[in-house]
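A single chain, nothing else alongside it, follows as structure tokens in the form predicted on its own.
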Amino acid sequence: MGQITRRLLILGGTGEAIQLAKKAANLPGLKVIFSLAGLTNKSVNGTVLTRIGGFGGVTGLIQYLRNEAIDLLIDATHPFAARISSNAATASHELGLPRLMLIRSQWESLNQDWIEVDSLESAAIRLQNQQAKRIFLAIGKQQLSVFYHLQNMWFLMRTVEKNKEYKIVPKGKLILAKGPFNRSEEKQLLLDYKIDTVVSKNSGGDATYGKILAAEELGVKVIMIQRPPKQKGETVVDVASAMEWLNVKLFENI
């Protein structure tokens, strides 16, 4: 009797997405397909089936899994992916299908000075309470219209690549960096441009936390936005918890 294949779906958005389906793609009798959303050009190089785009709300998902025969579901997407992951835990529910959220930790302050707000419009409102006058906006690409209206303060921007739908994006300067990025390289940075505030979402991990390290060493303020609620469910930190997930329900009758 020949062994089961298992089908594994992987909802990426993260450097430890990318990681666990690469592993994940070495385990015998599992097929893995990993989707990603198609808001940043961040693959698997080919070692697994990569799937780019929407599913179209959660009935979209739910039909999804239903015609790809999916019988495990890891969530591996950015802490801040509200939308996606609350689809996940609906489909996932409907079908009785296991679900796994990778989230990484998020960051704690050394100083216990942050200002913490709980989205970027209560950010944008704290700004003007501060006086804040030269900010370093570290928040992806896709929100920088929220800070628009701020016209008597000067941004300094920095995404991952640029947005092809970008509208209106505040005064200031963007520029195109991909991490990690150390200590070092962003006290600089923050020197070189003045910068007086930090506006970051609390993503966690290592590879940007090197502007928030240099921030809290120069004295210079950070606003940092807190994440989404997070979805019910069996959760892990990292690959290796998530990679001994997938071993047990392999050989589970599920």
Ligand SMILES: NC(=O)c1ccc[n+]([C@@H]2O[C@H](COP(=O)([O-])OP(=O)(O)OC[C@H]3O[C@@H](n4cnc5c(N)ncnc54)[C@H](OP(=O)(O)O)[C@@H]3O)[C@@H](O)[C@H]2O)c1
Contents of the next structure:
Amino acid sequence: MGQITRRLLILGGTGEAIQLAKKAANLPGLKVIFSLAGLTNKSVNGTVLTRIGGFGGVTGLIQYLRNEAIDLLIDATHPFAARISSNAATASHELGLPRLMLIRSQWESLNQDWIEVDSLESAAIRLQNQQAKRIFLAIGKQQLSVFYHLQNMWFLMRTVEKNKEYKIVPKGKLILAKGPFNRSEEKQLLLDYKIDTVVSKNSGGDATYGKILAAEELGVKVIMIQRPPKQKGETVVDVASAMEWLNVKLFENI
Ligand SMILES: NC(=O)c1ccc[n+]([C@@H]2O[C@H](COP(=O)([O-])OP(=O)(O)OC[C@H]3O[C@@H](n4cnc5c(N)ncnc54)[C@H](OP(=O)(O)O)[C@@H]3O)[C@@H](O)[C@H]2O)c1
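Could you give the coordinates for the form predicted in complex with the ligand, as opposed to the form predicted on its own above?
To see the whole picture, the full complex is given below, headed by that same chain.
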């Protein structure tokens, strides 16, 4: 008797999601579909079937899960990707579909100079309040316009890829670079551009932590944007634990 093949949808957008997709694809009895929003050229580069683009909100996602007869869902999106995670929670609840969230741990404050804010808009207000002058804006490419009105400040912006949709970016310089970035490289960058404040999302992970360590070493202020509220549900913080969850789910269904 042949083994039943289960179908897993992984919502991607992080390095961990790619690692998970590659590993999960080797599990017997599992067909993996990897999904990306299509904002970057990130992909699994291999044998994993990848689909690109939004589903069309929660109703579109429910429809997709039904059409593709998905049995298991892993939300491995970025901790700041709140909308897709909310849609995944609603859709899996509606369909009674097992769902796991893979979310890396957040960074913990190193010292008292770490200023926590709950949004990009609050970060912009804090920059004004503390009269920052030269800022390293390390928030990705999507929401740079939030800082556009701060015309008396200069911004160093770093993104992985050019964004065709850049319309409004604050005054300063845009550089393209892909991590990981280590502490000494980041220290040199902060020195070269005479940065007095770093604005960062609390993304967690090692790949982009170097700038926080470098800022601490140099006494550069850090404004840390806190994560949006997390969806309820089973959560793991690393790929190995997500694989354990998958193995248990596959075993349950033999
Ligand atoms: N926000 C960040 O700081 C950040 C950083 C690094 C990577 N990312 C990744 O970039 C993507 C977009 O981020 P965001 O902040 O714009 O997220 P978002 O606000 O939660 O998502 C916006 C819309 O993009 C579509 N989408 C998002 N992730 C998708 C996926 N994996 N597969 C298919 N469609 C997806 C969905 O469209 P529909 O409603 O039409 O389904 C969603 O409603 C996410 O996958 C995220 O993991 C985000």
